[in-house]
Amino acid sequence: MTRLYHFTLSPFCRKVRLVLAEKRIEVELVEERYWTPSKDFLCRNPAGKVPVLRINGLTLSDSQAICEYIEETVPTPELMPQGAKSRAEVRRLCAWFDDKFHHEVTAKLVYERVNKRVTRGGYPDGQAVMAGARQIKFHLDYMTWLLDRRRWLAGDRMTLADFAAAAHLSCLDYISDVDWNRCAVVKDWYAKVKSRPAFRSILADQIPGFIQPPHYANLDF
């Protein structure tokens, strides 16, 4: 049995879940309280972070490493393009969302508003929340710039870069922190991604104490 140790509103875990679902790999989801890691969990990943995937007798960590392992072992449907240049662009955009977007937006909005409450880590930092609200505008504008020139974020086909971006935006959308009226082209792109069967379990997620906004699971917004 393939098993994913995850946290529901982690964009990194959601990225892995999307790839597993797109590849039609059945997986058992195990909610992990990573903020109070057990000895067993630290044995699986000494870094104490999710996601951790148990697959084919291996224990893998780091969302990008996990996703690329899945891509190499289950090559269809393809989530990485052919050619070194195109693959480099996908990896660049994955890093953009998992590093820059994460630190400037996700960590300042989702982590402050949700994770602190779930983990009993104190009250949200108002300055951080305001900074995240400012920075998301820049990132949405950058996505608009990309999508005005490409069908998908990294080119003419959907790739892992789209799942990386959608994983972060889905977390933010759960707490109504995406102004979809700002960016029609990004809204249309997200509607295409979240209408895929792979997105169904993400849209069904429920976080205790936080209610989905009405549009969250609506494929037509």
Contents of the next structure:
There are 2 protein chains.
Amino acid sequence: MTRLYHFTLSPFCRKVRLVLAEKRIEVELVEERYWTPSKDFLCRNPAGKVPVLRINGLTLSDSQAICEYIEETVPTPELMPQGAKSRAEVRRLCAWFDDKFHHEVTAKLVYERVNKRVTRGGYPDGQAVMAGARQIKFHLDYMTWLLDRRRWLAGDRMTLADFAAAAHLSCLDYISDVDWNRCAVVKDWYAKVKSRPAFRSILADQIPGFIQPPHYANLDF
Amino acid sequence: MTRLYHFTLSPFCRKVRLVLAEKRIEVELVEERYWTPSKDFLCRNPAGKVPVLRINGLTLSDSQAICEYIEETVPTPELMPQGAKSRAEVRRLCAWFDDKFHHEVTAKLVYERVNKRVTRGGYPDGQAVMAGARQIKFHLDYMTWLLDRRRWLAGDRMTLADFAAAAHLSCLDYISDVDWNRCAVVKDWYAKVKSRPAFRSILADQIPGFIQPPHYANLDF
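After the form predicted on its own, can we look at the form predicted together with a further copy of the same chain?
So here's everything in the complex, that chain up top.
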């Protein structure tokens, strides 16, 4: 059985869950309290991070390495395009969201407001939250710029880049931190991703102490 | 002509330079003052980061996306192994160094001590420097653990993971922040990587105001 050690509101885990579901790989989800890592957990991933995937007798970590592994072993449906140029663009955008967007937005909003409370890591840093709220606007504008020129973020077909971006936005949407009125084209794109069967398990997520807004799981939000 | 926009002591740029040199792709290096980005630079990469590579009429950014592109278009000599399992291990280790090691060590030592002075970004944060000096020991121990079991970091052959790691260590070595006496097996591995022709241009680097230690460019250090 394929097993994913994850944390519900981790965008990296959500990216892997979306890829697994899109490829129709059944997976057992195991919630990992990564902030109080057990010895077993550190043996699985000495980096002390989620996601960790048990698949085909292997233990894999790092969300991008995991997604590329799944793509290489289960190529259908295709989430990486053919052609080195297009693949470079998908990887650039995955890094954009998992590095830049994560650092400037997700860490400043989701981690400050949710993870700190869940992990008893102290109070949210108000300045960080304000910076995150400011910076998400720049990112939504950049996504608008891309989506004005392309059907999906990296080109004419849905790719891993769309799942990377949607994973972050879904975490932010859970705490109502995306101003969908700012960006009609991004909203339309998100509605398309959200309506995929792969998104179902993510829309059913519950974080104790945080009630998601009514539009969170609504496909016609 | 292939052109790399880079910053001398950026481990991400050094990783790309090593891959280009190993593949014998001639490149023109253009030093980029990324901390005062020009409009042209932001057009090349809206993320405002180096490296940016002009190659085959394309403009590529994100060091991992660039390296995977080079690997896919110039497969010899091979820096990614065959087999999804081995490739996942190479990518996990690239992420280990470019994410975890970078965050815990390189940013705390090189960026605090060098980049802040070069970019006139203020004084080094003493606590960050101390944390970096503490954390590099854990990483050197982990590399020792790997290299006690494998000839190279990701297995029996040299891969992109070795270049990712060596790029970070070479930046730290420039400012004498690697205690080579702690880790004989890592020192032996680094001597092997450093003696490759691909490393020559990096060993000739000069940062105004920072004189490298005598052992920096010495292959028999």
